[in-house]
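One chain comes next, on its own, written out as structure tokens in the form predicted alone.
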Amino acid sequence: MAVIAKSQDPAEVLKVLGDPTRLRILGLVERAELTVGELARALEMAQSRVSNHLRVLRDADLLQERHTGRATWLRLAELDPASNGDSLPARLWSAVRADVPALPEHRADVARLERVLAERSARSGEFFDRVAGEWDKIAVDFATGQARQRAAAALLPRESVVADLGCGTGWFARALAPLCDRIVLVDRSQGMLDEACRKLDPLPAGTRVEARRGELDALPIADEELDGAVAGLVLHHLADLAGPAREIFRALKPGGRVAIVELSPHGEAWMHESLGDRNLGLDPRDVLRALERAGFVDHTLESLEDRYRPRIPGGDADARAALPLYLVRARRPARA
């Protein structure tokens, strides 16, 4: 007799979604990727407690988890994207995730969530405030310098405006600046902005800047305002890619090209702390995937011939890491 996988089996299934707390934690973690401390703070249970729970959800199939260092981030599963959301854990969630606000204590736990969220979000912020003075020290320095080339050479022709996404210090706008008529600059650190204009002074004649404040994944910017968009090194100091991709598209005109310079996935876990990182690298297929859904076409992948030579700590001052990269570019469609 075959046996029945968990996730396959019904019975079984039916088990997992019938627990309330199981549903609240598959509510949250639709919402963002928490860390297991994360999501404990938001539910408000001990974390061994939610761990159990975690346990059988993950049985089921019905969640991921992403290892960095000590910390495990968790999301919602995919559920057999294959089966074009027909498996039976898909069928099933979908069958009762429109009733889990009914829940009574899942308005609590979302409050919660934006709490811990915000939390998140502001230590980033403080961070990258704390050592913008010193960012081009420990955290700009590459091998070639052909990343930024070949980024802003896909964003030509000349009369364009441009966005430096997550820009930090502006060493991708910098070599865009000859290239546009206007730079947008776009960070979430006030420090970061202000070095950036800093050091894109004095522009190139016929060359305007524009500093805003804010995320990627809510852009202070028009829909349709940019001809082009480069994101340099930044997305993997995200949780999640589908929001930003969603944000470029809107904002890039149709037709407009946004040019990505990503780390190959690596094991430099100090970077972390010392640089701010929260994935070591990206894999590639995760940035056309987000790029795609978000509904861009012409989606190209390149190996760069460069290295990111971030300083590492505790050594000397010639001890660096060299970590290879990858360029990603697409465009959004024309009109018809």
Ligand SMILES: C[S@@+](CC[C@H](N)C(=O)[O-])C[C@H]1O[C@@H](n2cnc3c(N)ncnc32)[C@H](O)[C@@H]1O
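Small disclaimer: the values here were computed from a predicted structure and weren't measured. Numbering follows the first chain given and starts at 1. Under this definition, the rigid core comprises the largest set of C-alpha atoms superposing within 1.5 Å between the forms. What changes on going to the form predicted together with the ligand:
Once the rigid core is used as the reference frame, the Cα position of residue 123 differs between the two forms by 2 Å or more. Annotation for residue 49: C-alpha shift of 2 angstroms or more between the two forms, rigid core superposed. Once the rigid core is used as the reference frame, the Cα position of residue 95 differs between the two forms by 2 Å or more.
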Second form
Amino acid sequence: MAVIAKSQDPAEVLKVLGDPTRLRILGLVERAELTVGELARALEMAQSRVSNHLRVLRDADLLQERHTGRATWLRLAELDPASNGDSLPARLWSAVRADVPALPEHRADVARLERVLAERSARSGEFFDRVAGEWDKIAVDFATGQARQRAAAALLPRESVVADLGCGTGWFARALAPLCDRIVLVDRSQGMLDEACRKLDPLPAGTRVEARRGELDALPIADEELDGAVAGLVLHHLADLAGPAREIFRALKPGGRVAIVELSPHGEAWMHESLGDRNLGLDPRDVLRALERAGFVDHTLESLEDRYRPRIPGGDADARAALPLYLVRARRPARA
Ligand SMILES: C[S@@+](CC[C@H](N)C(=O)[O-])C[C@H]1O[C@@H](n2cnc3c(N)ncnc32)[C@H](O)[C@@H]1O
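Could you drop in the structure for the form predicted together with the ligand? We only have the form predicted alone so far.
Below is the whole assembly, all chains and molecules, this chain first.
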């Protein structure tokens, strides 16, 4: 006579299901994946006794185990997608499961299970309280930041046209790309525009980019074309702020916003020569005054934690300046 596996022999599986303790076990494990210890507490039984039943249930393919660290987790075999829930043990269990609540111990089992699960969730809360200060060192870093940036972008309206003025290699444009429909890159250097386009490739789906060579005091942008404009570390290259401030105002729609990141005044004179800087930083009051004269409202000024860290020429490879930055924001008034 051919020998068949226990889990394919209806008489064997029915024998396994014929034990009330095993039915109680299945009735609890069906509600939540449990460790052996949690199950023993919910049943109010010694772990050794529970383990014997678990072995029988596992041999009949009614239960599955998963191992993490020192814990063994239990779940119903039918939860395994590979079985599609139509194995013989799964079919016989589904024939009796509706009657498990009729067992005399069932109500008390479920009440104890709820307490056990509540303790588990309290332990998880305590764990996070305990490790909060260390969490960023424990957790794996999201190296590119794309996951968070994309998630944030998914929540915001993105019908906007934004310019990166004096874009250089497009650092700001890359941060803006997931957030807007169209990015206009403006720089006087064709080499920088080419590099910015290269670094923006591939663009997030749905964003377009246009590179336009031009000057900040004669922007290659139509009147009221923009919803927003960013000018990062470019104003200190200019002889005068009044013309660019008027141009940005003209290019923004009423209600449009400008964000300016600049270097605080500093004393690193080598930056004239090595980085082509006309001014050694800019006094934020000069920036605010130029914006106000151009007609902008709602100005704000905040200092940034980031530092601009250019390499100091002639020093050793690690010698870098650490220059403070600030952010100025303002808005073109909405049409009356
Ligand atoms: C220090 S880089 C900053 C680039 C970029 N915004 C960033 O934060 O990395 C300054 C850029 O401004 C551009 N630039 C300087 N003066 C300009 C002007 N008058 N009009 C347009 N672009 C200018 C330069 O070609 C250069 O690409």
